[in-house]
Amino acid sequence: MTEQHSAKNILLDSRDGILRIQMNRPEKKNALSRAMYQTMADALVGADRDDSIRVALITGTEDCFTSGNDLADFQAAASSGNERKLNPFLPAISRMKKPVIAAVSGPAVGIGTTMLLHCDLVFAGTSARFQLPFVNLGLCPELGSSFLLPRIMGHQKAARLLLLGEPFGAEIACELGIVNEVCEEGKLSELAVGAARRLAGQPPASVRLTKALMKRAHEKTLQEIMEEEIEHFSNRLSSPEAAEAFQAFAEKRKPDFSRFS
């Protein structure tokens, strides 16, 4: 995908303090490409950097947060080589030092469950589908998912999110602790620019210290994780399993794994 059209399927727009970045590629269910990821990275590393900004606002499209992965995108990525560098997008949500609110309608598939643990604030809508699909993929999960997960809400529950890959609703992962709370879908805009609003009138100095000292304690170990979980992730993408789940999922058929052990 080119910088041009990066563009057009991440929308940025930053007023009253608050950057707000838009999944915009609804075509292919906000789908990302290593593209978007840069784009949004590059919005995120900014916005801390600007004094002028206190606030990021993550939202996908009115019916969709996100699919996840652009999957042929990263196919090539595999097939080149270039899967095994970091994608900037996790160091930088996992990194970012002011506030960051997250509005999710529809499916949030993947990274778009993962990228979650990130934010400090995650509103959704009623029609919220969340799933962390990697293990049905072939995969393992990224952005510190296996860490952070486990440690929200413990590892039988974290494990049958992450192990057998079922989509759960926004009332569940609420429950779980994914989501801060849940409204109807012509509310949800409101409510996550109300709190980003006042987030963005908090003493900023006080906001980013506060959120500094709660991550302290695992920041060094989640970082650690992370860079483990890529070089899983990465070595993955280019395996047997991983190959026969996206063969599957190109015919529309279900995966068979019995010939692997």
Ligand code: COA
Given for the second form:
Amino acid sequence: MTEQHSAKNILLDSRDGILRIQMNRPEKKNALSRAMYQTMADALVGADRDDSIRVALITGTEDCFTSGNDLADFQAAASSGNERKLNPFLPAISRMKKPVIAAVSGPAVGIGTTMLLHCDLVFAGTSARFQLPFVNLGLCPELGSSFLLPRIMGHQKAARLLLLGEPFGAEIACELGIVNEVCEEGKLSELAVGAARRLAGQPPASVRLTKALMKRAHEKTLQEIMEEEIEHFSNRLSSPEAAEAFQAFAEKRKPDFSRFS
Ligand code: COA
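Given the form predicted on its own, state the structure of the form predicted together with the ligand.
Below: every chain and molecule of the assembly, starting with the one above.
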């Protein structure tokens, strides 16, 4: 895809020490294409290198954070097997040294939820709906979520989210520990930007050091698990179970997994 495509669907704005990344593909519920991942990854990596940027803020559009990976891209990539291995957004967000804030409205599906596990502050409007439908799609968890979710909330709560793959609301996400605060939709931007401004005013080296120290104990394990997940995820993309799930989505019907063992 061309740069023009990515620029249209990811809006970037750097001001007052804050890099704002907006996922903006409303006609597909902000589904993330390869070009969009690349633009977001480049922006994050660039922010870590740019002394004028102190914090990144990720948002979607007014009524949607993101519906996750573009399912048509998944279907198209099923034969290549390299889809996840080559996705630059996964290392970029998981290795980000500067703080990242997310403001979530509406659906945050798949990577829309797993990317939050790598953010430092997460704010959600009351309309936010989270979902981890990897199993529903014949896939497996990614972006370290098979490790991070049980670590944040315990095995049973994480198993419910990952094995049943049902949507859950902002209050539950807050109780489970993946959202800091829930607010009325009209106050979300103010809340997230306010936190970003306060972070941008903190001593930057101290902020980076504190983030690194908080992640230090599990950083190596996380990266190893992410690599393992990517290997499995890439294989699952070409599995018959995933093929049935992608086909069902394209045909707007329920998938039928009854013939699989
Ligand atoms: N990839 C590609 N297209 C997507 C998409 C995705 N992840 N999510 C939504 N779209 C498209 C729909 O196909 C539809 O396109 P169309 O108008 O050409 O038919 C359009 O976006 C609007 O989606 P729709 O399902 O009608 O919106 P909704 O408000 O009823 O539901 C969601 C929103 C996000 C809950 C729903 O679209 C959904 O569950 N999407 C799939 C999420 C998913 O499985 N992501 C992958 C995770 S690994």
